[in-house]
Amino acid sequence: MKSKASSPAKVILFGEHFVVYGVKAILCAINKRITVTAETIKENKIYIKSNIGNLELEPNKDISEINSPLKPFYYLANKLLENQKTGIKIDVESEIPLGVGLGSSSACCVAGAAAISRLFNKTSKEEILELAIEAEKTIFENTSGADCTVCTYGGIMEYDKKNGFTKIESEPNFHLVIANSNIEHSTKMVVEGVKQFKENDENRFSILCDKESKLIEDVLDLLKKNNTVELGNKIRENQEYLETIGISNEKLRKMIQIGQNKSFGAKITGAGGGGCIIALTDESNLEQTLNQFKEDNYDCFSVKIDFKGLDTF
């Protein structure tokens, strides 16, 4: 028996860090994918093969004792093998750069949950999402589930801690250029730095949260109107707030400057401190924006919004 599933990566368009303090964030799935193939085998083993290494273990190991980025797959396989007289072989293929804020772990968990669970049951998207969030908690204990959600359903969504996620029905046709700083960073340390900024100046941080909330409401309206130029201005404004809370550095500032030279606007996406920036474009300035980064030897590529989400086949 064999099962296959594919899930998209994601970017945060607006609201990173502020979402921790009750402000909405806007996320979108992008057309870079992870594909997971799962197959039942006679041997009582769990085999996982990927471009970041392999894992071979017997079932029923304590998940806390497994020191591997592949442990969400082991968690899923082990959970779903309960009461089954079989083993599982899992193959992971990825188009998504790892550890740069593009949701590779969430896409892995979603595609893994779908491929493995459908070896045994016809699981719904809701059930797959629940499994994926459980699996992601083996590596990110306090995950909000927002990344897994957008990787499951695709498109654009708004998310806040109180109300969860809401799918945005607009289907804008912009492109994003993603450039990778190749700076290693710790999300935990960056988040702690923002928390320190807040504690040092509660009033200033509260004003920034209010400004970000107003920006998000404006963005939701602009998405309905497919107004790419004005969305670019909001991206520039959001970047100013991210600079203020201290998640940027000289290299990221230089990249944003390069991105804003030809695009409608550029900003950090994700935790900051490293990782990637995004530049908003359409067909009129896509190639020029890509070329600006390539001339300075940055790793970069273009994406569109993925409206499909999880795909099983």
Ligand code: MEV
Second form
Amino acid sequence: MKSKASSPAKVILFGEHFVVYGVKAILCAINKRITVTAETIKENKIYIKSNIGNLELEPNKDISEINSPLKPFYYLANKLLENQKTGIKIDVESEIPLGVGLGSSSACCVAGAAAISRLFNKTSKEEILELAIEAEKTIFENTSGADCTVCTYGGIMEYDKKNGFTKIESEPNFHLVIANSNIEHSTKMVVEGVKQFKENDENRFSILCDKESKLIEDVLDLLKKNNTVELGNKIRENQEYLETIGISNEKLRKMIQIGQNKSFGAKITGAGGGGCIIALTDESNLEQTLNQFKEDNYDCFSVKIDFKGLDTF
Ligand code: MEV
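Given the form predicted on its own above, what does the protein look like in the form predicted in complex with this ligand?
Next comes the full complex, and the chain you just saw is listed first.
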């Protein structure tokens, strides 16, 4: 028996870091996918093959003893095998770089949960999402589940800690150029740095949160109107706030500058400190933005919003 599923990756369009303190964030799924193929095998083993390495283990290991980014797959396979004497072979293919803040781990969890669970049952999207979040918790204990949700359902979504997720029904047609700094970053450490910033000046941080909240309300309106130029200005404004809270660095600033010069606006996406930036474009400035990043030797590619979400084969 063989089963295949694919999930889009995601970017945070607005609101990273401030979301930790209750402000809304806006996320969208992007049309770069992770595809997982799962197959039942006679041998009582779990094999996982991916472009960041392989994992080969007997079932029923203590999950806390597994030190591998592929741990969520092991968790899912082991859970769904339910002490059966057979095993599972998993193959992961990715169109995006892994571990650079583009939601690769969530996309892996969603596609993995779908491919593996469908070897045994016909699972619904809701059940798959639940399994995916459980699996993601084996690597990010405090995940909000926002990334897995947007990867499962696709499109654009607003999220805040109090009210959870709401799908945004607009279908804007912008393109994003994503450029990778290739600087490794630890989300946990960058989030800790922002906490320090907040504790050093509560008043200043609270003013920034208010400004970010107002910005997000404006963005929700601009998304409905499909106003890409004004959205670009909001991206620039959001980047200023991210700069203020100290999550940028020299290389990221250089990349943002290229993006600001060629596109409607550019900002860090995700935790910062490294990872990727996004630049907002449409047909009029997509090529020139991509070409400039390429000329300056940055790894980059363009994406559109993915409205499909999880796909199963
Ligand atoms: C990281 O992708 C997003 C942050 O806002 C952290 C979080 O929301 O948990 C920086």
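The structure presented is a predicted model; accordingly, all values stated were derived computationally and were not measured. Residues that one form lacks are left out of the comparison. If you superpose the two forms and keep the largest set of C-alpha atoms that fall within 1.5 Å, you have the rigid core. Positions refer to the first chain, counted from 1.
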Practice prompt. Report the moving segments between these two forms: consecutive residues, 3 or more per run, each with a CA shift of 2 Å or more after superposition on the core, given in sequence order.
Written response: 83-85
